[in-house]
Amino acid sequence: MAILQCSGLSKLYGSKKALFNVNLNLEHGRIIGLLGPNGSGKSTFLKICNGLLTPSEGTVLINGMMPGIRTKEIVSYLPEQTYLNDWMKVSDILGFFKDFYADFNIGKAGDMLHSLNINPNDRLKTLSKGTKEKVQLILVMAREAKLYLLDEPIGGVDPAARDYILNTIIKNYNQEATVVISTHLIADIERVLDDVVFLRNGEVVLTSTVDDIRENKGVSVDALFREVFKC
């Protein structure tokens, strides 16, 4: 069975589509680039599979269920936008993590702090916009899930940045799990993905594995996305 299965899956708000007609089958053990332009629907597919938004039309099943409260058991997911209170310290949200995700590895949680730089006694609000959202990353890996859904993880940090991050969601996610990750900044991404899916204006346009795009189209990812899109 696939981790993730949509059938007909669509999203309108009036008259506008966010999301139209989505089927999409995604395996165990993958890395998924789910990749468009912004404003492509992207935020919203990763909102419905997490229960945060409801379709319109269609179904989405995570590992067999419908989005919901057992499902946030094994989904781990990383929201675009920050969310974390800033007169925490590090520590006290990983302590909070621990209580809540009975999959929260906090040892893990600790090495990425260290790996990456943070000091877990600093509060929130003495962190720059890109260590908070490291810190959010953090928050997301260590917790031994199935299925992690990351909306924009790279986007708020800078160039250098870029690749801990990327090293830090292979090094930490759980090998029989799938990571789904939204971007629009392919040519950064590309080196860690198995699978990619590709958004348009809320319709799937191409579902390919890496391997396929460069043995039989010739190109990277990257170059068939900027052919795709324009870009």
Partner chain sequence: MNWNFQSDRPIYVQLKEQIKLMIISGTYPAGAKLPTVRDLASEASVNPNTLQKALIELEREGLVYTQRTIGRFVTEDENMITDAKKELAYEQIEHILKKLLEMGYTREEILALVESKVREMK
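Given the form predicted on its own above, produce the structure of the same protein in the form predicted together with its partner chain.
Just this one chain is shown here; partners and other molecules are left out.
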């Protein structure tokens, strides 16, 4: 069974279609790029998968379940906005996550903080925007979840940290887990992806493996993206 099944999914805001008739099956053990220009519906899709928005039509099933408390146990979500309290120390937040999620590996989180030179005793409000994003991503990746839904995980961080983050994703990968990464920075993440999903104006315009694109079209995913979404 696919970890994420989505059929006839639409989200309408009045007459505006944020998502329209999306059908997707995401398998176990894959790293999937959810790619599309700004406003193509990437975040909306991820929010629906996390139960933060309800679909206008269609369904999303995660491990066979509708998004809710049960699915939050197995889904690790990095939202596009930060939701952590500024007055807390990094170490407080680790404790917070430990209480909240049974699958949170606090040792792993500590190691990752150390590698990125982040002091657990620092308060969040003293951290730069990029460092906060790193902390948030560490929290998400330190869970041993079945499905990781990452909304723009590399957008705000420097290229060196970007490499580290991508490596973290690769290292923490296990055969069972699926990782969905939404981004428009394709060139940077192309080599870590198995599959790509192109979204345009809320509709899926292409699903393919990265190797198929390169083999059949002889171009990189980045080049194909520029072609498909040419302004």
